[in-house]
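Quick heads-up: it's one chain on its own, the form predicted alone, in structure tokens.
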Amino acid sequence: MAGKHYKYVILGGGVAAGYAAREFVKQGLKPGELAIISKEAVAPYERPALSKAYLFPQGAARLPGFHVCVGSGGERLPPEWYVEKGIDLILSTEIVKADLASKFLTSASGAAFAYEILIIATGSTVIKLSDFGVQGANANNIFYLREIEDADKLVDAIQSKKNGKAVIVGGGYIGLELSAAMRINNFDVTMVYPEPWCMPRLFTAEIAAFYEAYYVSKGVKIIKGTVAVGFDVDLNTNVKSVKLKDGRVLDADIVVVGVGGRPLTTLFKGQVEEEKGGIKTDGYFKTSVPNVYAVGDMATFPLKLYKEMRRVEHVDHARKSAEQAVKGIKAIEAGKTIEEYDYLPYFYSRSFDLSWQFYGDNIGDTVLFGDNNPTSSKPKFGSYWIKDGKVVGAFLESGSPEENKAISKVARIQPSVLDLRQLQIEGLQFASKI
């Protein structure tokens, strides 16, 4: 099969592929070496914008202002800047079929594709409430967030439906970075879900109690413990209003929904070995194929820290994994060895004018400290989760980046503790002096 041959191939364009191409180009990449091929119209850019900066009604986040690599504070990448490094950037361009044995990738359009080296940066889709066969869910104005078109479609309907009602199905990190953005955007929001709180992969109880009745007072009306289970329709197919399970109907002009992703690992079903829903990796990312590596959210990995195998989906991880997978080519190819990854889970989020970090594992005991008063003027607050006699996971709301640094300090290192009591009056004191 005739096609263009690269030594590297990145298949997908998202936050890794990014990050994978700067460190070619620092190990000392060669023009002609590398293709970066996306289904995406757009060179890769810093995904986290989209639910945070890019729906703010002024001074909202747009390109070429978060192209990668400024998400962690380096030099923002332009689509001229793969130019200029002899990169070639494959837009508009979906893989539909890919051969791993003959190290051959097709496009829908029939283009072929031969590399020696690949890197699958394919990342995760959103799950969809029509995957569940949920009654009109295929409506107008039922918005979900991954990529920059979502983003647009979202911006032009929040034009036309000024200071109309949205609803946010959804009480995780696109539920509640969402619902913000839709009130900081004049919109009657409700934000509805099924579980007990909101984050509650992350969140125990009374991290939850704060940010729900924060976004209470913000104006956010908030319904646990049922689902959407169908939408009306008017005429012209846009959505009308959300039925819920409990048997109550919400008036709706924009629905949002953010109830998860799945990673697209479709294509290398079958020519892979996977694992907790993931591609299996080594700890340099190589998969069970020679020359093919994963990275990202498609990644089972083994996550040194806790001895185990892990799939992360996060921006922060994404990034760390692309360089990791490029410095590991780059080493057996000069006969060199490197350490292998050793990641610390890092989450964060932002929206109206709060901002929290979490570090480590949020398994064990808690203890939760500092003044979570959803009511004070500038709530601080964090919380320890404590296993086996160590601190093992930290959180902390309207922390400075020193008090991030210290939390993510002793999630590392895994101090021990003796008095939960006495770990709470401490409080941040205890993460700043280890």
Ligand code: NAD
Given for the second form:
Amino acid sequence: MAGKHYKYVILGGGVAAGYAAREFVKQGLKPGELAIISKEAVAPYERPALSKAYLFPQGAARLPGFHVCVGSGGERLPPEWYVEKGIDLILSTEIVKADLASKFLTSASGAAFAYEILIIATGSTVIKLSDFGVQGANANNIFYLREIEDADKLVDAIQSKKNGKAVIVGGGYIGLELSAAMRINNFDVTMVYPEPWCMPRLFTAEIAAFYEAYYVSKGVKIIKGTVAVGFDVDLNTNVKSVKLKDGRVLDADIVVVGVGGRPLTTLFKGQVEEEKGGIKTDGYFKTSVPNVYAVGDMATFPLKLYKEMRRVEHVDHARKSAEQAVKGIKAIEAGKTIEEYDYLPYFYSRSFDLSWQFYGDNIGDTVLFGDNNPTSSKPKFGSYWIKDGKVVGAFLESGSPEENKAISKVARIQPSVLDLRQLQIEGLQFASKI
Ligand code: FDA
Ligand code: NAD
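I have the form predicted alone already, so could you send the form predicted in complex with ligand NAD?
Zooming out: every chain and molecule, the one shown earlier first.
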């Protein structure tokens, strides 16, 4: 088959792709060796901005301001950077067929790309309510948020439905960040989620109680323990209201849905080993197919610290896994070895005036410390997770850079604790003295 040939191809043009490209250049890359193929129309950017500063009513973030690698304090790589480095940035190009045996990718328009080494970085896609057959889920003004195109559509709707009613479906990351963003845009906001408290995959009931009360104090209404089962539409198929399972009906000009993501592995089904919903890799992000690597959201990798295979859907891992894969590729070429990936999970979020960080693992007993009164002028609190007498995870709201560093150290070192009561009294001091 004819087609353009590259030594390295990165499939996907998101966070991991951008950080991998930078690492290739750091390690030594010749012009024409690398291509990035992305279905998005823009060069890799820091995706977290889409649910935060991109939606601000004033001074909103816009490209080229948040191209990678500014999110981790690095140099910003605008489209010109790729040209300068001889990297082919092939945008608006969706790959619809990947043949890992013959090392060929084919795009929707029929273009073919051959590679020697492939890095799969296709990330995740959103789970849609239409996937569960929710009635009316394809109506206009029901939004999901994954790519910049989605964010642009939402921004247009925010402009045209000024001061309207927004219903946010889902109580996870998107649910919490988007409820805040819509409220800041002066929408009347109602959040709906099935669980007894928000962000249950990370938050304890006590942590969630703080955020829920804070959101309520900002005017967000919260409906828990039920789900959206249908939507009413007007004559133009614009959404009019959301029907809940408990019988309630909520008026809505805009609905934003955040009910989870799913790694984009479909192109590779049956060609490569999978585990826990992602493509299985080793500690160098090599898959079961020679010369094929998988990084970011879609990699299920050995999390050395916990001796367990995990998938992580957060930006810090997308960046670091991409760098590790490229270092590994380059080390093999040079006949050298590098250390296996040794990742400390790190998640964060920001909304309203709040900002939290979490490091480690959220299993075992928990100890809450600090001021978690949502009406305090400057609440600052945290939580430790303790398993087998060791602190394995730490969460902190409104920490300074030094304090966040301290809790990350605790999660990495896993110090022993004998007395949980004492740990609660010491609170942040416990981390600061490690
Ligand atoms: P990513 O999704 O970034 O990139 C995948 C790329 O592949 C996309 O460009 C896509 O178009 C492309 N692609 C997919 N299939 C393709 C195909 N067949 N052909 C061509 N191209 C294809 N995390 C965090 O820690 N803190 C935060 O605050 C946030 N905030 C946040 C906000 C929003 C709105 C989202 C959606 C996500 C976050 N995240 C986050 C999660 C974080 O952004 C995510 O984990 C990383 O972007 C994952 O990086 P990847 O490169 O793996 O996928
Ligand atoms: P999520 O998994 O964080 O949350 C999904 C939420 O929707 C859960 O609370 C879930 O129980 C709820 N839900 C499930 N079915 C529902 C239904 N039928 N009706 C109402 N609620 C329902 O996923 P998300 O918030 O959609 O985020 C998508 C992806 O983007 C994830 O990979 C996430 O990690 C990433 N993201 C991360 C950040 C961050 O790290 N700060 C920010 C935004 C997005």
